[in-house]
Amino acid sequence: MDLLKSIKLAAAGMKAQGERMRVISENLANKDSVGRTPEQDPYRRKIITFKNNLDRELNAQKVEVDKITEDKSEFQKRFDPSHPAADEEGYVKTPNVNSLVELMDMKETQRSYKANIQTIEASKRMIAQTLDILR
């Protein structure tokens, strides 16, 4: 595989990283974020899927933001009658936003993101060293 062409894939799956990294700090920092009335809905948590897309001028599949959705699970409900936004019952629907789960995409895009740069270092040291040799 040509070596330029290995440091194209990886920025792009390096740029697919960083934008689910986006999305999961969204999630993270609206983890909390409720309704102000009983009828209006928490922050709903965001997925973010990939797809393999045909770069004609590389002649290679690379990874791109397919796209963005909210998960459709059911909201969570925590009793405090004293919110505003709680219902008649005293319950205030919250988020659909798991921490633990949001870490464990945080951990495992930081991985990715990683795997990607160290291949554009591996790339860029096999380059300067096939130079070397040429000289």
The other form holds:
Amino acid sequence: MDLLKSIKLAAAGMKAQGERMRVISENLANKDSVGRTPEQDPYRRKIITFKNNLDRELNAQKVEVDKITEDKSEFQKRFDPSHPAADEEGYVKTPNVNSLVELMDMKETQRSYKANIQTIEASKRMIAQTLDILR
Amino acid sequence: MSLKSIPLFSALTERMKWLSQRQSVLSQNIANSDTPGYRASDLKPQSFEDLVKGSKEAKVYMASTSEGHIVNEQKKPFNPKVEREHYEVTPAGNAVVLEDQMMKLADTQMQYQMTTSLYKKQVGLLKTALGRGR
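What does the same protein look like in the form predicted together with its partner chain, given that the last one was the form predicted alone?
Entire complex below, previous chain first.
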């Protein structure tokens, strides 16, 4: 049935967005995780990508998490000579996490998640209306 | 005589089929609203002519008596079509405008409600004709 199919599709979308939220919170939580020694790298930002995958059972393009990769961009630097991880010049490598970018991503995730919930509610209402004919 | 042979019922059923399929296409779009390279699709609008044509069941199909026979497709499902015109494409190549999709979703819902109400009304009419109306 198409309406149940649409609920399943939306649920897959919500699952993917939930996974994205997890990655974002991981990034945000590790925003200040620096190494202990000058050689050690600090936390590297993670990036999640989605792909659409044809679900043969549903015969529709279901959204799935493609892979979680690392952001290869350069680390930021902070001048802090007293820090144990500071190099000879007194700079400490800090994670390449920009909290503004993460917060933007979080907002987008929320928006998509809400949209999926509304789809489920709409489909549910339509099913209820169909059952109402019987009354 | 089945309910399907009443033109209005069969037209309403067709409409409900179309609407529920559109709902699943829209939910696919919404679920993929962050997938790189995904383009939104939609069903071709259903015209009144199609509804009226669909209610005619005068077509005769050949019987398939063996598995090798090609079965004449009786009713094609509605095919979703990828939309060509997009007015907003993200740098990742995603062309789903969430607001647009939500509008369509609300529209589909309203149409569905109307269709089911009409169906109920028609059933009520039949009940009245049978003499046990409310």
